[in-house]
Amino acid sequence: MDFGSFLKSPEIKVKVVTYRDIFQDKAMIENRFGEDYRDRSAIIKLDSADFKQLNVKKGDTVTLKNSFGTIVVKAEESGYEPSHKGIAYMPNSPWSNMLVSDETGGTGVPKFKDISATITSAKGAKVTEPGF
C-alpha cells in the first residue's frame, strides 16, 4: 500500500503579480488558440524556495485558486534575484484572468497586480483550458 498518496501536498499563499511579455504577444498574434500561446500564458514563475516548498519540479503543473476561480498552470522558477518568497508571478493572460476580482474599488480597473491564492502540486493534471 502507498501510504505517501494519503498525505496532502503542501500548500502556500502567494501575491500574483501579472505582467506583459513581448514573446507571449508575439505568439498570441500568430495564434491565440495555438500551442505556443498557451505555453507562453498558462505558466506561474515561483521562487525557488516556494518551488522547493511545493516540491515540484520545472513544467510540472500547479493548482492555483481563491475565491474568484481555480486554475492548473505550468510552474517555473522565476529566476528573479533577490528572494521573493511568497511572491509569484504570471502573465496577463485569460489563465491568470480567472483569478482576478470583479471588485475595482470605484477605480474601473481590476487587480491584476494584486491576486492573493493558494497554490499546491497537481502533477499529472492538464493545463485548464481558457474560456475563450
Given for the second form:
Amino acid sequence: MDFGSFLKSPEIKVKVVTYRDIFQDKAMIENRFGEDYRDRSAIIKLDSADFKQLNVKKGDTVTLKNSFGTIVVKAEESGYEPSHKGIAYMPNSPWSNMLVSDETGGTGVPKFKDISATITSAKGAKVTEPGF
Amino acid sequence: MEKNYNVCTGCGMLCDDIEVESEKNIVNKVYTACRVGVAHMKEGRESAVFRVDDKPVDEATAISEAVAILKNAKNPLIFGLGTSTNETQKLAIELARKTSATLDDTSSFCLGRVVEALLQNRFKACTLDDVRNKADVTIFWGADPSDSHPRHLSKYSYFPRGTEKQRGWEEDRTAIAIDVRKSHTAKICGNNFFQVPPGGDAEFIDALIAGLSGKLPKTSYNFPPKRILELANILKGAKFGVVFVGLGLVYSLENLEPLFRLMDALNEKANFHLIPMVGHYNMRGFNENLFEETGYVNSVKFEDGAVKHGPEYSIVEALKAKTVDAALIIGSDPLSSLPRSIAKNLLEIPVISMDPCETLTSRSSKVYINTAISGVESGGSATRMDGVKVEFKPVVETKRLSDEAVLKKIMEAL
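Taking the form predicted alone as the starting point, write out the structure of the form predicted together with the partner chain.
Whole complex next, starting from this chain.
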C-alpha cells in the first residue's frame, strides 16, 4: 500500500487516460468559456476503491498534480467494471492538457492519454480556471 | 418535392443529408444531424469582430497588422486548417511558400502518420459507402465513434441495411471494440469488447497475429488466450472487414509497424481495409493537399524554394524549441488542445488567430479575425475521413469573411 494512503488527506497516484465525450463536445461548440463546458471537462472519473480512499463525495473537488501543472477538478466514480484501481479517466480538454508532459522524445506527439499525477482532496477549493 | 440537403462540417464524416430551417440567416432547426452537428450548424450568431491588441479595429487594420507580423517574421508558423476547405488549405500552402513558413496541422500529433501510410498505399483502403454496403466485420480500435462521430454506426458501420447487407447489425454484421475502457461504442459491441491495459495494444496485436496463425496468443498482462483465439476466428471469416483506427491505438503505438503487421496478417487470411477516425472535418484534406504539393502530409518548412520535413517542423517541436517567431493560427485553438507546458510558448510570439469563435488562442492573440463558419456560412470542398471529396454551399449568409477570403487579402497585401 502507498505511504500516501496513511496520511490524513490521502494522496493517490494515478495514470490518467483522456477520452472524447459527445456532450462535452457539444458544450464546447456552444461556448468554450461556459459553465456547461467546464462542468463536463473539469472532472475525473475514478475507480470506486480510489474514490473511497480519497474520502470524497461525488462532485467534491480534488487536486491533480504533477511536475507539469496542478489542477482542481470534480471527482466522480467511473462506474466502469472491472476495477481499474490506479487508472482514472478525464475528457480531453484544456484542463487535462495542463498535466500533459512536454517530453515527446522529439516525435512531435505528446502523451495526451498517458498522464501520471497524484490526487488529493481539494477540500472545497474551486475548479481551476483554464485561462492564461 | 425536391429536398435541399446540406453537408455538416461538424466532424470528419461530412454527413450530406442534413436539412435545416433558417430565418434571417440564423439556423433555427437542424434535422438528421447528431447532437454535435446540430450545435455546429447553429453556431453562427456573432457579428464580425476584428481585434488588435485586444482593441476592436476595422477589417483593414486587422489585415494590415497581420501582414506586418508575417513580413517581420523570419520563420512564421502557419497552423490549423483542419476546419478549412480544400481551397483555403491550398491558399495557405501558397502563403507558407511565400513567407518561408513552417506549416503544420493537428494531424502531426494525431492521425497524420496513418493518413500518410494510406496515401503511400501501405493499407488497403475503402470508402464509408463500401462499409455500409459490404462490411461484415468492423473493428473500432482505440476509437469511440458513439462520442466522436455520433452517426458513424447508424449511417455506415453497424446498424444500416446496405446493398449487400440487408439484415444489418442483427445478422449481417459483427462489431468489435478494442479499447482501454468500456466506451459507449464498446457497450454496443457487447461480448465483442476486448479491454487492453493502457499501452498494451502492440502486444495485443502480436498476440492476435499469433492467434490468426493458430499459435497460442500470449501477452504479459495475461489476456485470456481463448478470447484472442475467438477474436481471430471471427476476423478470419470476414469477407469485407474494416479496422477503424482511433487515437487510442495511435497514441499507444511507438510506430505503425505493429499495425502494418496486423493488416498484412489479416489480409493473408481474410479481406481487411482501414479507415482513420479523422476528427476535424478536413484534416484529411490538408494531408492530401500538402502531400500533393510536397510529398509530406504535415510538419514542413518552406525555405528558398525547397521543402524541409520532419518532426522538428511540427507545431509541438517548433514551439518547444522556440524556432518560430510568429504564428498564424487558422481555425484551431492550440492553447486549449496542446499541453500547456508547450502551448505557453505561443504567448511569447505575435499570434494572428482566424477563428469563427472565441477561444483561449483568440483571446491571447495579437490579431483576431472572426471568420465565417466553414461549411455553414461559407462553402467549398473538403475530403471526408475515407478520402471521398465532398462539396458544399453555405447554409446561411454572413457578413463575416471566410478564412479563404482573409487569406486572399493577406496574400494580396504581401
